[in-house]
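Okay, so here's just one chain, in structure tokens, the form predicted alone.
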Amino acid sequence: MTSILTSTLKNLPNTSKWALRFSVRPLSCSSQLLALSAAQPKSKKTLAKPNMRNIVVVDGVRIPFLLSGTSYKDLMPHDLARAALLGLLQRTNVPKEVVDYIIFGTVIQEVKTSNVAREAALGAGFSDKTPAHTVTMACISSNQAMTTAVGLIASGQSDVVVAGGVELMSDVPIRHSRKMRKMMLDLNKAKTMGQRLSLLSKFRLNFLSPELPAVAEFSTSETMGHSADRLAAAFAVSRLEQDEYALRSHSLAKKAQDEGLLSDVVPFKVPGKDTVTKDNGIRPSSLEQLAKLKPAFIKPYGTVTAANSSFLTDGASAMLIMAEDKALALGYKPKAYLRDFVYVSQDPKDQLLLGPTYATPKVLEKAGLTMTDIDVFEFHEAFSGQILANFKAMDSDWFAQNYMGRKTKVGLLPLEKFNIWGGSLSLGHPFGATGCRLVMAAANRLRKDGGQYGLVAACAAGGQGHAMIVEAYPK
């Protein structure tokens, strides 16, 4: 392992100086790397705060989440975030006369429908009366929903929020080359022949080389996958523990599907085609099968490989968002609070992945939390190395120095606690939709178990996160 990391360190560009204090510090994980939840002691104290609304969730479902390319393939983003729609309304049977807005959450958009929330609001039946718009913040765009419904009932605007996220990976934009869009343009405008054929003498057959949706870092030419590689050998993280961390995510994703834990998952009729019930990219394998695999992005000494990555994935969620006493006079029983939340944002470049490092430590303090009154957590699995690099950051005196302006560390997340029905390496992760898949799993989770408090948190393109508290709803 030594000598693969000192192969690795030497053929990255601009390595960071971390890996001199992280490539001695084993993460140790490996024989808890399958442990399960124990019950936690509830905490006393409640986080509602004088003067202001409570904000819960009702539900939340998602359609399953499938390999792009599968069952999905031939549908278009408000058909899946319709099927969400409808699944929430059929779990909730809230009146969509009392829903006073809809926002949805997408990264890749569909250019026939650029605000999918509204043909996807629509298309599930809702009033033409009841607004609804579509944000995007890379993987975090369904937080950056769920937080505006948040924003809009706290401030009285509204009482009754649906929010969600879409992603089809399976029908990505490809544009013309700018060259191509540019003659087209002109042809368009041109009032005569002669004008025609003249800017047709310009044509040369490299305008047809499409335009793909870009892959890489805008401000660094970087993909993310490249920079989970530099950032897993900045802290040291052996291609083994990546690998088997994303056999735990896989095995523990398999036995809560098994089990029927995976609640908000609802079945989902794909015109022309069979009903889909579950997410299909849950594939416990081997630590030797892994092993096989070659790296997926730095070559040939990189750790990230496509089996300890997040793959490319459809899939659609929504949850609805009520103030607490409109919800308790509809007659509903909410399963958890919308607490404190927080979003930070640093260098792109090192840090693109780091940003649950950033903003654990900023929203517990919010809510006068510390990590052992967590009974769950919740985060974003982009890759493996991304997870455990997270760990270490966050176990690091020196880092929380040297970086995040503190004296002491966050403190190390506990496995028992942490993404126990699996995570985005084995459920998928469509951008736009699994903000809502984390806070649902959050509060399941805290619901089954006993639990108070739940912590989700999430990185994004960018060098952005996110991450929030959420609290079960007393039974």
Contents of the next structure:
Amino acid sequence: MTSILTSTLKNLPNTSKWALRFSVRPLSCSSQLLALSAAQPKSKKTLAKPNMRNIVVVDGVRIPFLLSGTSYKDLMPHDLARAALLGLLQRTNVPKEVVDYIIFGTVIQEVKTSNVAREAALGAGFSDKTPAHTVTMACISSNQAMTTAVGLIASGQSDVVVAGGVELMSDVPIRHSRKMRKMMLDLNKAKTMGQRLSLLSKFRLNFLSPELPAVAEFSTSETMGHSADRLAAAFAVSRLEQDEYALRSHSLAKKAQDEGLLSDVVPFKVPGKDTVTKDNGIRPSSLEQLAKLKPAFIKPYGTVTAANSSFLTDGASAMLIMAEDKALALGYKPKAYLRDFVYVSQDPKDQLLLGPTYATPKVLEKAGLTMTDIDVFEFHEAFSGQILANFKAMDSDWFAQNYMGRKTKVGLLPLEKFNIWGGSLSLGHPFGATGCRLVMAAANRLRKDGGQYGLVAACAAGGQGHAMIVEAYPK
Amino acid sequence: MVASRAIGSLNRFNAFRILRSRGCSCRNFSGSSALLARTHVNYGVKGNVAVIRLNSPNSKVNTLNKEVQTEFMEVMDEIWASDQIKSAVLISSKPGCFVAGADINMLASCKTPQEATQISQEGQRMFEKLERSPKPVVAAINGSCLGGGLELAIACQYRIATKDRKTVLGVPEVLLGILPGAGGTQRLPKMVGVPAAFDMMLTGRNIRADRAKKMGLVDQLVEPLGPGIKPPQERTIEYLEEVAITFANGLVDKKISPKRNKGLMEKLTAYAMTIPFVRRQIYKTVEEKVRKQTKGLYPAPLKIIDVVKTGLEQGSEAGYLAESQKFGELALTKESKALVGLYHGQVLCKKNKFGAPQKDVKHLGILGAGLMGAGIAQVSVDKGLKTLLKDTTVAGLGRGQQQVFKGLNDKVKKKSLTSFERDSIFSNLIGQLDYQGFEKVDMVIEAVFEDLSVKHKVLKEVEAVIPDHCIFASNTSALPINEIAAVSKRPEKVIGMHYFSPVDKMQLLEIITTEKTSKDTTASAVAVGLKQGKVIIVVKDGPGFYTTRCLAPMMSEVIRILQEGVDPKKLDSLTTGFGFPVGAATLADEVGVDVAKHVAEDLGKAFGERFGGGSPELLNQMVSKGFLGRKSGKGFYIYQEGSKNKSLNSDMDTIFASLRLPAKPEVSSDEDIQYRVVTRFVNEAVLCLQDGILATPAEGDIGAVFGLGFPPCLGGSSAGWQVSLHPGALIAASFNKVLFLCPGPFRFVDLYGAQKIVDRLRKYEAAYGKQFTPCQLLIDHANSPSKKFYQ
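Can you give me the structure for the form predicted together with its partner chain, which would complement the form predicted alone we have just seen?
Now the complete complex, all chains and molecules, led by this one.
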């Protein structure tokens, strides 16, 4: 009842609100600029657009990302998602009834909770009047959740949306074979004992062989690690380079963890187990140790190993996204603006993991920025080889001209601004939950180090990719 | 060393063009001192590994010839002499080709078997030296590795191949009537086991890299790379080289063993082969099979068995000796010459001599979703052509769509396509009942019922909707194209495209041009046909064109022979005994008796008594009794679903009895019966050349063999009629066994002698009349023995 009331209230003054915003915007912008230019010498414009609502991230959290098969192994995906939602509620104190919509991303769906967003929201005590849906877009599922939220807010459908993502790789749906399923379904329908017996007589032992969820790209039947190995070879990325990058990721993540920079992590009391407080996949090692591993996909001479790939991870994340005016009205001090974003897609065979290469220049162009305007890069690290191949692709005139339709290369990414709090290789990569982690890492880094723009980019199965500009909210 | 670019490798030639110009000669060799001016073979040194690069200038492929051999041995000598070099990698710089085989011309110049034997022995010596190399040599294979190329690779200590579609391994020598003469017959059985080696050598089939790995023919696979810092193919070759170098080092350090772990089955087979009795059984079985399939008409397969046997039973020394000797013998046989000629002809018919068309055909419209229409659609969609398939009824259309789907799905079952590829190919096909979207098509192929008025109707209908540049092609087996074009507003855009059924199996496409057909239209039709993977002959318009026209008099003679009381079974065995893939009576059943009747009537009207012989009444009576051949279950034979054995149709006896003609004993010996059938075919083929229907004898031979299945030392039999009718699984099946390629009517004249043919024709003419009168061109050839169709 209350929610209906609030929504009607919300709708009533809508027009006047808009009008007000237009008149106010120029003022607020300039004041922001002034404030910023005081803080930072290289004054930058803001990316606010006329006729568009400003959309902000109030805050975001995640439960610790754990190696699959560890503390979360007996839970179900909606348990993790619920924990993230509860963490978000606690962190932001958002009144549950102001939330208009909830969206979660996930990849491997638990059949019982295929709309995991709804089950988690209900369990977390959100209003049963708040609709929720689940999206899937491989590793950029929660990015899709966030941008769907942006769309809902920008179009005036909602003011407050919770977006998040969840993945539980400790348990995946393993099915009976199609033949077995067919027989079981037919048995269900069989009416007489005779029919049942005749169906049963068709049973063969091979019906029992189970069907695992696809680890391979459906269109090409190639596993992602295999494709990453080929990609690394195509860009002549050596094993040593990959191991070095993996080591960097783990070392930086360890440092960030030790210094308490990973402030988006909320503790999670796992039923029947201890409270989990931090990511458990961060394992800085040595190059010698890494060099000992055998290739995991292209045997025996490939370069992608278990150590320079992201590992199977359980985890969930959630984020509170609002229209700026709404956030201010509710008394929040938002962390960042969500600005321009793009989705790209390309050949799922040979360019499966090159999404960031295509998405980065596109989103920069869309936002009217250049590479040097970006203070913080947060890229999803699926594999060391994939990140390094993307680096090389962006730094190659040949590739830019022949495959991206550009005259010149995108340019070299500045490593000192790149994933300096670790990445998916070290922090973990629960497929559906990584996107929110990337955005929160960008927002938190901007707050901590004082930059204005962050660029988030990720690749995804199916040969797709995504990039988004995150703008720091003026302090 | 012998062997050669195989026929199968031809269809890959197109791809080579792409990257040719980027030769790899520009690549840096670190610390290479060996950039001497060798033409074909060079090497550079990377660390302790010599990288030997094969790259014959001015050619899309590498072939083995004397020069290459000399240079290769020079390079090997330097490598063996070097202290720094511990191992070597052998790689080709050509994208899509490792070594396509030995140079065919090397054999053509041999005058005596001894010369050919010597070529074989030189190859043997070279590869033996390579096999005994104290420094391991890794063959890095990307692209075709055939004939001598494969023999080279298996003499190396280790093989790494790219898992690319273009990477195929095989010994296609048998298709040229010879045998793998550079140690292949001796090394292959040891490497892949006797049964697999026989299979490879006797069928000449191409083996894809992944299969080769399973068989033990290659030791490692390298996945082809996508775009990276360089074009995919270029970088893939580089990567292959890098991987090969690691393995070369591994072999030196003994970290990698060149010995392969054999599976249980392989071990068992290998063990079984140590038992003399088992070996004898295998020889016997294989030999029987070959004899049955070749009817003893091809010497090469039997010699291959012989040579392998010698090697296994009497040791390698005897084996190598036998190999080189039999190689020499085979190289000079007329069968080999004929097959080599056929190969050259096929190369010719895989080119577009009309140049590039002004506009590429990207959208294709097909009218009629029958067997032919759907078959044409099938070979088009998988080449990326957007295809509109139009029929008049939902049921007819659905049947056609299902045929295309089944064709693709069969490839999925054989694992040559993934189910995903199948689906994406299948979405190139749009089935419809109207002309929607025809305003975008660049070419329309009609495959509607063989009736002039129906053809006129669709031509007029479709011309109202297609754009100006669109070509109208008619798929007909006998209706003259100019008559079809008569109602066209733009006859310069009308052409005939005669496909053979089943379209996805039969390689031939007969393109028919009229006086008015423009050159660009022809170029476009040829381009589409080549894209569809066809071997193409371009002929002038006329009743029956070329293929059907040659077939008709032959069938007329077949009927005559049957009327004279020869049992259909006996006739079949006589014709297959001559080398036709299918017996004459069976052929009529496969083609459809009604079609045969239809064509016989049409062409009979056009050509008169030259097409006389058998009585048309026989076919009439068969049709009226419903004996239409396989499709109706009864013809000369009775066909039963699922049963391979067929018995004679006893109901035919009354028909035969009513039309019985007395046999003429002077021309009724078995041999005469064979020659009566064959000479009529040959005479008509030569007449087609004389009349200008055919442009070249080579096209005549290709048409006869690939469209009709002309026998070994002869021209062709006949599947042409099946057009738009029965799939003729039998004929298709025999075509799949490429073992039995044959040279065609013109080469037959050259090999058998024009005079002897004319003599035979005269003899039959005396007995029967004008249908056997030799044509002028044939007489000319008989009169001057130096005149040959092939110089």
